[in-house]
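The chain below stands alone, shown as C-alpha cells; this is the form predicted alone.
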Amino acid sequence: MKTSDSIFLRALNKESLKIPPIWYMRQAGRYMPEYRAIRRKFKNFLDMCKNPEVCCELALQPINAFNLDASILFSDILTIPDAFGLGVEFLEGEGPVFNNPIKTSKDITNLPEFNPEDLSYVYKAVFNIKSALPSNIPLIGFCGSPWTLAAYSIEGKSSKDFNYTRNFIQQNKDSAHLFLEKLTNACFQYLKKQVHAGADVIQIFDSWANLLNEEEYNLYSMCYIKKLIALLKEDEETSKIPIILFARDPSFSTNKMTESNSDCLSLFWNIDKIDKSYLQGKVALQGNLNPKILLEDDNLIKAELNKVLNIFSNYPGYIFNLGHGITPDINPDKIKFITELIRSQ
C-alpha cells in the first residue's frame, strides 16, 4: 500500500469513511511505560528530542502498540525559540524554562536570524519516522503557532495566565508584532524542511488561543497563522500538503477558525456547538472526546464516545482524536479500547 492509501489523508481530503482514521495528540508519552524507560536515560526533555534515533523509536511507539493510522513526529513545539538563542530547558516538576526570555524590546531587535539548519535533528527524526513507518502511515509534522511560541517566549516559562506577556504585548505592541512576524518566518522554514524531510501533513498547534478574547485573538495570533498558512499554500514544495489547526479552548465560534484557510479543524473537547452545515465541504474535522473520559470505567467510556462519533456520524472528513492530548495519568489499555471500539462500529 501507498500513502496515498492512506484513510487519514482521504479524510483530509473531506471524503466520507464508514469509520474514521485515528490517532491522538501525545500519542507518544508518559502514558506509556516504554516511552518512560527511554525518558528516564535523559535529564533535559529537550536532549531527548534532540536525538532523531529515539525521536524515532518514541514516535513508532504508539503505532506499534495500537495500529493507528497516523504518526506524528516526536519533537517538541520550543524548538524555534531555542534556535533563536532563548536557552529553552525543561525542568522536572517544572516545564520549560527560558535562560534568556525576551524581556524587552530590544531584544526582539537584537535576535539572531533563524538558521532552520539550527534544527536539522529534527528533519533527520522526521527522516527516520517516515523512512520506518509502514507505507501506508502518513507522518504528520507540526510546529507551535506564533502566538503560542512568542507566549512562551516572553513569559520565560508556562503560566497559568500569563500576565507578563499580556502586559508586555501592550506596551511593547509594535516590538511584540514584530517578533509575530520573526517567528511566522521561521516556522515557515521549519515546515518547510519537515516536509522536505518526508512530513506528509502538517498541524499548527495554538495551545495559548484561550489566553486572548477574539478582537485579541485576530491581532496577535490569527493574523500570523493566515499569513503562515498562506506562505505554505504558496510554496511549491509545500502546497499541497495538508495543514491541520488546534485551538485550545479557543474565545470564538469553530466557524472562525475557518479565516485560517487551514485544510482540518482539531477540535479542543468542550467544543459542543459545531456549525457542521457551515463547515461540512471547507474543513475536515478532528477530535473531540474529552481525555479524562479515558480515566472511567469501560461502560462510560462507550456511551461518551458513541456521543462523540453520532455528532460527526456522515461528516465528510472527519479524523477521530482526543480534543488535547493523552495525560500521563491514562492506563494504556483505555487507548487500547477505545481504538478497537471505534473500529468496531
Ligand code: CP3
Given for the second form:
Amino acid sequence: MKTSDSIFLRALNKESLKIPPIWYMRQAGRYMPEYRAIRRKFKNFLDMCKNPEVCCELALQPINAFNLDASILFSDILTIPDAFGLGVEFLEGEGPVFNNPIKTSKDITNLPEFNPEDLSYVYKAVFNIKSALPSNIPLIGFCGSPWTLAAYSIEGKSSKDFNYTRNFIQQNKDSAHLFLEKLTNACFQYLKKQVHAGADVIQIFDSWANLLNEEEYNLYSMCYIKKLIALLKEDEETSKIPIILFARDPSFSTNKMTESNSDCLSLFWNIDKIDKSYLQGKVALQGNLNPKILLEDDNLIKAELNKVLNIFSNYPGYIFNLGHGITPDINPDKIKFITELIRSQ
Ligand code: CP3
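Alternate state requested, the form predicted in complex with this ligand (shown: the form predicted alone):
Next comes the full complex, this chain leading.
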C-alpha cells in the first residue's frame, strides 16, 4: 500500500472514515516497561535522543505493542534550544533544566546562528524509523512552536505560570520578537530536514498556548506559527506535507487556530471552545480524550470514549488521539483496551 492511501493521510485529507486512524501523543514513553528498560541505560535523556538506533527502537515500541495507524519520531522539542547552545539537561523528577538560559536581551543578540546540521542525529532517527515502518504507517516529524520554545529557553526550566518569562517579554519586547523570529527560522530549517529524511506529516506542539490571552497569543505565538507554516507551504519540498497544530488549553475559541493555515487541529480535552460546524471542511480534527480517564475502570473509560466518538464520528477528517500526552502512570493495557474498542465499533 502507498503511504498516501493510509487511513491517517486520508483522514488528514478530510476524508470521512468508518473507523478513525488512531495514534497517541507521547505514545513512546515511561508508561511502557519496554521503554524503561532502554531508558535505564542512559543517564541523560538527551543522550538517548542523540542515538538514532535507539530512537528508532523506541518509536517502534508502541507500533508493535498496539498496532497504531501513525508513528511519531522519537526525540524532544528541546533539541532546538540545545542546538542554540542553551545546554538542555533533563533532571530526574524535575523535567528539563537549561544550563545557559536566556537572561538578558544581549543573550538573544549574541545567540549563535542556528546550524541545522547540529541536529543531524534527529534526521538520522527519522530515516531509520521511516525505513523500518511498513508503508501504510506514516511517520510524524515534529517541533515545538516558537513561543513554547522561547518560554522554556527564558524560564530555564518547566514552570506552572512562567512568570519570569512573562516579565522578561514585557520588559524586552524587541528582543523577544527577535528571539521568536530566530526560533521560527530554526524550526523551518529543522522541519525541512525531517521531511527530507522521510517524515510524512508534521506536528507543531504549542504546549504553552494556555499562558496567553487572545491578544498576547496573536502577538507572541500565532504570528510565528503562521510564519512557520507559510514557509513550509511555500517550500517545494514541504508544501504537500500535512501540518497538525496542537495547542494546549487555549483561552479562546478553537476557531482562531484555523488562522494558522494548518491542515489539522489537535484538540485539548475541553470541548466548550470547539465549534465543529465552523471547523468542518477547513481542517481535520485530532483528539481528544482526557488522558486521566485512562486511570479509571473500564466501564467509565468506555463511557467517556463513546462521548468523544459520538462528537466526532461523522466529522470529515477525524483522527482519534488524547487531549494531551500519555502520562507515566497509565497502564499500557488501557491503551490496548481503547484501541481495540474503537476498532470494534
Ligand atoms: O512518542 C512520543 O511522543 C515521544 C516523542 C516525544 C517526547 N517529547 C519524548 C519525551 C515528543 C513528541 C515530545 C514532545 C515534547 N517534549 C513536548 C510537547 C508535547 C507536550 O507534552 O505538550 C514538550 C512540552 C516536551 C518537553 C519535555 N520533554 C518535558 C517537559 C519533559 C519532562 C517531563 C515529561 O513530560 O516527561 C520531557 C521529557 C521527555 N520527552 C520524556 C519523553 C519520553 C521522558 C524523559 C525520561 O524518560 O526521563
